[in-house]
Each structure stands twice: as C-alpha cells, then as structure tokens.
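This document opens with one chain alone, in structure tokens, the form predicted alone.
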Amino acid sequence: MSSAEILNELREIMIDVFDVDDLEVTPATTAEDVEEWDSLSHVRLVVAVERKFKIKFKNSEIEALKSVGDLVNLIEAKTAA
C-alpha cells in the first residue's frame, strides 16, 4: 500500500472519529490543526487505525507521532514487515 493510500484510508478514518465532513488531512496535519482531535479521540484513532490495517502499535510509537506523516510512515513500516 502506497502512502497516498494509506494517506487517503487515514482520512476516512479521521472524518469518522473526528465527525468532521470536510476534513483537509495532509502529512503536515497535527492535532493542534483539529479542534476536534483532544485525548479521548486519540485514543479512538488509534484503536479505528489498528483494526483497520491489522496492526498493533506500542505506546512508545504513539509517543513518538507529531504529525498525519509520522503515523503514514509508521503503518508503511508495520505493513510491510
């Protein structure tokens, strides 16, 4: 899976948890350009995430993302291995 698809999955997921329909996502997005995105919908990211790709993160690689990027590079990484 490329990382525009990924890119594009992760924006269906967000407009879901987040309720926004028309949510620009980007690499450069962070959680301070989302009104929407506090603690609790970090948390139902996270999780919508895992199940959708069929991955499991660690807590140190959720610490780890600052941005809609990190988290594209991370599932590139966890998909392929």
Given for the second form:
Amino acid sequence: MSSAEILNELREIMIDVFDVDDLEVTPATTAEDVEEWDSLSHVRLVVAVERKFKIKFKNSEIEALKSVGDLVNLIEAKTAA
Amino acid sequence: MSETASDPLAEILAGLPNTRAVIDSVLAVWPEHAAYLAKSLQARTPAMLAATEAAATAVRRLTAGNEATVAADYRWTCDRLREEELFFHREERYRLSTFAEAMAEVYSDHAYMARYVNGLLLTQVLWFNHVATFEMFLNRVLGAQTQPFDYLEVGPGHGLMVYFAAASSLSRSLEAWDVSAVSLRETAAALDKMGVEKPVSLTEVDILKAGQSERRYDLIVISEVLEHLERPEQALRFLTTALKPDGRIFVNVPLNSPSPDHIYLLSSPDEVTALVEGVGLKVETMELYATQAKKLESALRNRITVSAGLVARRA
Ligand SMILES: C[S@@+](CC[C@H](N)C(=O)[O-])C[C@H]1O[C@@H](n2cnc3c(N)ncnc32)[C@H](O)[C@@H]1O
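What would you give as the form predicted together with the partner chain, now that the form predicted alone is on the page?
After this comes the whole thing, all chains and molecules, with the earlier chain placed first.
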C-alpha cells in the first residue's frame, strides 16, 4: 500500500474514531489541529489502526507519535515487514 | 501562576478560587493538560461548577502543603489509566478479573496505592463525569432528604461524600465501612483535616462477607466500589436488607472504565439496571455522564467511560 493509500485509510479511521462528519488530514496534521483528538481518543485511534492493518504498536511507539505523518510512516514500516 | 491557565479557563475560574488553585497546581507539572481541562470545565453547568468548587475547597484542605506531589501523582495516575485503556480497547475486557489479582498487583503495593489515591482525589475536581455525579449526590440525593436520616457509606475512600453528608443539618448518624484498614485510616485522617463536626463511625467490613445487618439506614451510598468486586450483586443484595422500608440507596458506578483495580465490567445502562433490580431494588432515577461530556450515545458505542449515578428503593 502506498503512503497516499495509507493516509486515505487513516483519514476514514479518524473520522470514525473521532465521530466527526469529515476531516481534512495531511501528514503534518497533529492532535492540536483536531479538537476531538485527545489522549483518550488517541488510544482508540491506535487500536483501530492496529485492527485495520493487522499490526501491533509498542508503547514507546505510541508515545512517540506526534503527527499523522508519523503514523503513516509507522504503518508503512510495520506492514512492509 | 495565573499565566499558566489559558484564557477560556481564566474566565470560567474567575469566581472559583479553590478550583483555580487545584488546576494551577496540575498545570505547573503538566502544562499539556490545559486543553483537556478547559474542555472539562467548559462543559459544566453552573450547579456543576458550584459542586466543583465545593469539592476543590475540601481537596485543598486535604492536600495542603503537599500540592506539587499530589499534582504529580495525578499525572502519574492518568498515565497508568492510559495503559489500561490501551489494553481494554485491544482486548475488550478489563485486564484483571479477580480480587486476588488486584490485591497482589495494586492494593498490597503501598507506594503505588499512595500515588493512585492522590491522583483519584484530584479527579473529583478535574474530571467532568466525577463532578457531574458528585453534583447529583449533593443536590438530588443529599438535597432531596427532607427528614433526619441515618447514613451508611461503603468504601468512603477520600471521605468527600461522608463529609458532605455530615455537613447536612438533617444527618442524624453517620457510618462508613471499608474492607481495608489502611483506607479507613485515611478516611479518618481526611475527615479530621476537612473538619467534620459530627461523629462518623468507621468500621472494617468486607461487604461481600457481611451477614445480617444490625441496623437499617435511610440513605446508603456506594460510589465507585461495585466495579472493584467479584460479585457486586451480592453487595447490593446485602445493602437492600440494610435499607429502611422507605430508605434510598445511591449507586455510582462507571461503565467501560478500565483501571488497574477494576475487575467487574459493566458496559451499558441496561446492565446496571438489571444488576440493581435483580436484587429486589427499583431504580427511581439514573443519570449518565460521559467522560469530557461526550455525547452519550457515541460514548457508549465507542466504549468511552460513562458514569452512572442512580437512586433506588426497595421494590
Ligand atoms: C475507588 S474507592 C471509592 C472512593 C469513593 N467512594 C469515590 O466515590 O471515589 C473504592 C473503595 O472501596 C473499598 N472496597 C473494595 N472492596 C470492598 C469490599 N469488598 N468491601 C468494602 N469495601 C471495599 C476499597 O478499599 C476502597 O476504599
């Protein structure tokens, strides 16, 4: 899957997890840009991503995630392995 | 330290000096928590803000001289809870399921418990769902008493609710039971610090082993305890027999609330009603408050924590 495809999937997951109608995301998007993205929804986002891509994150990886781009890169690395 | 609070907070906190002091102590050790706290505060009704300030006034007496440590412990507690959240959403269950496990991992670890208890104390001011059920307790449980009442609380913890029950001019006798002697000693110390004026009898009782109640009560409170029990229905069955015929019980229990020592998972309001009514009680009112005042339906669907506060009578 290309990073553009991952980004698109991710956007749909975020819309679902944050319970919003629509969402504009770019690799530069961070929690500060999205009102519904707080520490609690971050946990649900991570778990939804794990399910969708059949991968598992380490705690240290979850803590290090700062932007949508970080998440895309991590998904790419994990699904390529 | 007023500059640490962001503008929307400053406005809401203008008439709430003790709430402001608690929040400033937390932002000093955890500035990134400001947006969360702003949202939590903005969602509160005037009655909830008054309850917030009442809780904060008591909390400041309890933490005087120790504010920075307690604030750091709150941050630490939130980190532990986030770990449990991760497990819960991955596995769709609480990590521990027996009292023996919780004892081994949490209750017997005094250093861990000390931090955890401090952290939970601040949630009484900082978390929307905790303040909301506390406001229900103050105004629609205690506030609804019209006659002198005998009060029993199981698992008083920080003692805030017994304290406010004691402050009611209508409370005639006050008892609190807890399985843990350590916890009871802390409740006693807390009541002392808050300056409770009426006598409160504190007794070591395992609610799951209580036999026949010697006394009957007008008002029984069990708040944030059922989720710690292997057999919550057994506790409720006993408490039903301890109610006077027209007595009321206030139950506060969180749904989908992963925590190191939560072992009994309730996921919906219907499950709570079934649990309570299954022992011969009739639910009169139930109020539901989601974390951060999120929409209820969406919170339940997404398994976000919702506090359920209910008043019941013998059926
Ligand atoms: C989380 S605290 C609740 C504090 C406070 N009531 C509140 O609403 O925040 C739970 C309390 O229940 C007590 N507890 C747990 N199991 C119990 C049992 N079997 N019988 C009596 N008390 C118990 C614990 O020792 C602890 O003090």
